Amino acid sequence: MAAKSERRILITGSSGFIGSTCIRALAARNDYLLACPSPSQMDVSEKESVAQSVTKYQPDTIINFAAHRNANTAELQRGDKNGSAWLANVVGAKNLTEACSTYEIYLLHISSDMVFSGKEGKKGPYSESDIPENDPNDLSWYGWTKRQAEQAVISNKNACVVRIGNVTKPIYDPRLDYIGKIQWLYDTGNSYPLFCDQNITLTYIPELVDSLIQLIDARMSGIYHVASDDVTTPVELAEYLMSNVRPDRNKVKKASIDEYLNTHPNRYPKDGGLMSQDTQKRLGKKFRSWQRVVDCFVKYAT
């Protein structure tokens, strides 16, 4: 039997890049009792599966990391509400929201900066109060599914949405780490041109973990942005990174996102990124600049 002071937290998507890192930090807390069912044990797209897990684990908090995260494969499913992207991102979020509303469970949902288009006339970086797109034709299919998920979650007053940008952590992992992948591509001779005219922000996973803990403990509601305190471009970031870790390398290859978007409309926001000043104020935190995030990667992961 869990002690009274323990929070019973059910975590979906616990094996993913972000979820697995967060779990290690949460597990170090002696006042958290974690349940991390695998997708086969708890399918968020199946209402009955969600209900069974809630009954089994009796959580007072659910953190939803579960998602179809690959924006490229999601785009191939555009318009398909039976596809894995829609089922995981939208149906899953709706099922969790309904269960949390029924059983008075606090829900913390991880979302994305890709709910914004970054288009002319709607440029970022975006604050927590900015309204995301309401037209699927202005977003990638991945971005649209995350937008629909947000709308479901935020309808529950006992829930919060945490938007993140390009994720990185101080452990070298080239698969999904935004900074790590840039270095890995250089080291393997597979570099490709990076956008010189796209605005992005970074999410440093240790800062995300600290923010999630604070949100859980205070059961805060609303929308939050966990992102670097300023914007950069992929080229600017890569040049700064490589000057620190591979100064003998050739210059970073450059490309324009406009050329890419001509053939892949809405795939990425051009003038995107997240402003996090309101979140920092509400949480009493100061997030790192993108240069500081790269510095931490260089110090601990290289």
Ligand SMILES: NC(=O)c1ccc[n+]([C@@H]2O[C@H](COP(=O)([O-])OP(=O)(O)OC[C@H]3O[C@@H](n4cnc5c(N)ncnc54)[C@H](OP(=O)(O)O)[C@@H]3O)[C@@H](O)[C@H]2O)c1
The other form holds:
Amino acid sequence: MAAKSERRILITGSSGFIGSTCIRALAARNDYLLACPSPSQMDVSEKESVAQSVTKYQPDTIINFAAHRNANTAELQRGDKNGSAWLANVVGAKNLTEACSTYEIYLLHISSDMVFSGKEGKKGPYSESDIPENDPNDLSWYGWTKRQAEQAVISNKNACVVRIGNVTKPIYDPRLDYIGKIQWLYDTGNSYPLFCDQNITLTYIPELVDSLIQLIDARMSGIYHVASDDVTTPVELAEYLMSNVRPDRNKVKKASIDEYLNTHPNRYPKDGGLMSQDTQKRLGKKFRSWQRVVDCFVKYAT
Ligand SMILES: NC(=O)c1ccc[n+]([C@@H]2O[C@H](COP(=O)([O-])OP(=O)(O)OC[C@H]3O[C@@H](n4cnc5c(N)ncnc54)[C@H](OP(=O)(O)O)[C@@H]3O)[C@@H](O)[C@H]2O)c1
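The form predicted together with the named molecule, contrasted with the form predicted on its own above:
Once more the chain from above appears, this time first in line as the rest of the complex follows.
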């Protein structure tokens, strides 16, 4: 294996919410040579484009952040294997897996808690060894494409899948940040009711970056969960957040996910969330509780 400073990492999805943040953190460590082609330079859904980038950058590791991540627009493509969700998420993961197998490149693929249904009889939170949902009718289309991608990646012994969900970082970015968005909607007078009966976990980006580095350095294979050490609900989280940043707890509006799922079936897992105890043990880490993640958001991002 090359010395750490000579290790070449090719990163897809580098302009995205998570990819861009992870790249800044990886670059700050000065330990790796990073190649971050744009989708027009490397379209993961095009086999030839993947092959050209692998030849050009000669990576020993690929981190795949590339995805069609918007679950609402993905749902409009249900069943369409020519749609961008299937192409970016499934075909992309297959192309990367194939290239990595051929050139003995270590592949780290980012996946989602949405590969689980959270339904009655199959409730989360889910451990790393739980089998993801096998019925596409019990998942969102986005979740199903991520599920199919995982199957492709994990067939390669020199690869790992890292599942995350409800991502937040210590920089205020209200667009996609799970916690930041709640505060932003509240501050702009646009807050809508949050679910009081949905179980979720949080992924804190600094913990994700540290885990990725460890996985890459040791080239660990298998499935990993980077998630808060315990479960919460959107309402519980928002009330805790607001009691810290805007001490007016009554402002958090409540709704039931059951009613929402009547009109948007399978869009989100009701009893979802990821258990990360096995990952913490294997990496020798202790991930924060959801409250400590909110505390970090409040301390650094507000
Ligand atoms: N954000 C979350 O809360 C969350 C939760 C669970 C899992 N994840 C997973 O985390 C990963 C990163 O998500 P994110 O939130 O950073 O998503 P994002 O902000 O939407 O970024 C996705 C990236 O993928 C690129 N991309 C899309 N199609 C591509 C293609 N065919 N070839 C190459 N690049 C392509 C996008 O480029 P353009 O912008 O130019 O299209 C963008 O840079 C994804 O695997 C997602 O499923 C995210």
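Think of the rigid core as the biggest set of C-alphas that the two forms share within 1.5 Å after superposition. Just so it is clear, the structure is predicted and the values come from calculations on it, not from any experiment. Positions refer to the first chain, counted from 1.
Inset, instruction - Using a rigid core alignment, state whether the CA of residue 30 is displaced by 2 Å or more between these two forms. - result: Superposed on the core, residue 30 moves its C-alpha 2 Å or more between these two forms.
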